[in-house]
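Okay, so here's just one chain, in structure tokens, the form predicted alone.
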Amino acid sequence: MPKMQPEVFSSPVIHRYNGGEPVLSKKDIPYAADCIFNAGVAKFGGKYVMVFRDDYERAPWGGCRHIVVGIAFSDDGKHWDVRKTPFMTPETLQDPDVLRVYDPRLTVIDGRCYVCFAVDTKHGLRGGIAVTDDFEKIEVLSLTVPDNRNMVLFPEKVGGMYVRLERPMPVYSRNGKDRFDIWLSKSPDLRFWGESKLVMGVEDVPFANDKIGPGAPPIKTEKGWLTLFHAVHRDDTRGKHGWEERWTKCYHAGIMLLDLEDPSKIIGKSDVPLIAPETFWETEEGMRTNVIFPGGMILEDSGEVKVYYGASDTVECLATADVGDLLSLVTK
């Protein structure tokens, strides 16, 4: 049985916006919504853009029956206007095998906005990459074979290749249990992917014992690619902690620094979480409490970094930090 987790806290360099109150929740959505979380955020066309997961219609087992991806726009990254209709649904992808689409991430490359996402299909869970120029039309460029998800793109080519972080889910070869790690793959065209390499394993993260995976797309600094990841600790003595009968996991946001020329190489990493569950919305209220999932990160010209994260799989929150302070965590 997994051991009880030592008490952990958020880094003092992190400042929760508005005391940790959500920047987006179900009350802001003009259509069916129960849980708004795991959003991707980018600056595009003079606006902040957020694409978010929307789970709705609560079911007896504690989860929700349906999932769509919504979209919102903002002038300041804090106050959001939600479009009146969803951005992505299974019908958007025009693939009869797709059942649900969720967990979007946004990356702007050479003036175009790319969306990484996950889909549940009749034949397994797959990760996808699509591109849009206007957030009206969307073109799917690639879908993985099962099982792969949590994919994020780097915002520029490295060594002439597109690069992504990803999290395969090798249950069969890992004794039927969670034990998922962070990998990197390269592509010449965002359609064909290969040269895959392990970046970091669960065993490399002191505050994880279950699985890890990419968080927000990396941001470029002079010292390296500043990169967020999610890290999961499981403790079977935990009780209900949400709508389901049992929820034994705790999610944190971690931070590391990847080499600019070889991003499969970790050159710095914090051995404690960047963000740990602490506020009411993160520990007391929601579908699955004690969950922090970072999906968006924006570096402002001022040096401020905005980190957008899902809390308790139910609301979307914002934290800020100075880029120098974040680098100090991973360059000691």
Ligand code: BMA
Second form
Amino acid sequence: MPKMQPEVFSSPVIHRYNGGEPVLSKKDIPYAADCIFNAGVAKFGGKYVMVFRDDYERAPWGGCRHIVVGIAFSDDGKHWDVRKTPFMTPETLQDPDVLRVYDPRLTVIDGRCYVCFAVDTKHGLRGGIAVTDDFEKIEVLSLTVPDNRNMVLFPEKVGGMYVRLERPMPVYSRNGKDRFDIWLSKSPDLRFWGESKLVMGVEDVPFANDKIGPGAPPIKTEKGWLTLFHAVHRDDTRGKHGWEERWTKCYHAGIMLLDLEDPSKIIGKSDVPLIAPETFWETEEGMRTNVIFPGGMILEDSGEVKVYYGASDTVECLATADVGDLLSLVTK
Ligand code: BMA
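Go ahead and give the structure of the form predicted in complex with beta-D-mannopyranose (BMA), now that the form predicted alone is out.
Following is the full complex, with the preceding chain placed first.
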């Protein structure tokens, strides 16, 4: 039986932009939108680019009936212009098995922009990788077999191979429960993936008792790959948290450091959350409250790190921290 969690707080190195007010929410979207969240963000072609999840048409059970992925551009990473039409829809995949596309992450590798995304199909959850040069045309390079999602790409090859973190969802072999871990796979061409290795088990994260998964694509520092993940704590005594009938999970952002040459090796991690739900948008109002879902991390020349995260599956927020402070959390 999942245990009650003692109260947890965000790290003092984290500064919420604009007091935790969203950087993007439904009021900014020029088409149907109810919840705007779980965005991927990158710097590309002199702009900040954000691809975000848009759930729309609220249903009686508390969730939304449809999802598309939208796109927005910004000069400062804070104020966003949203394109008039969505960037990805289920039709983008041209596969009648596909039901929904969501939770996109962006990584720029050698001047091309790659999108990782989750795909719900009639036959399970898949993880996709696509590439675009102009955010108009998009070419799908690979899709996993079910069930796998939360994939993120490293921004360069390591040892001559492309690398991704991912989160398969073994249920049958883990007593039918959510006990999901973070894995790493390699590829020569972003299409064929293998040499898979376990990076971190859910049992290695003191503030998770349910599942963990990759967050934002890793950023390179002198000390290692700085990497965010989400960590889920389930407490069945939690009642209704959000619009849905029941929501007993709490999502935090965690942080770890992976070895530069062998990124399957953790060389440091924080045993407490980097971001825990605290503000109004993170705890009070939304589809599923108490959810912090990091999907974008940008290292600026100044040493500032921007962390973009979905809050309560309802809005997109931004927090900043100094890269040295983040490294001090994972290197003791
Ligand atoms: C996960 C995904 C995310 C979502 C999170 C919290 O399983 O569906 O898109 O943010 O749950 O609801």
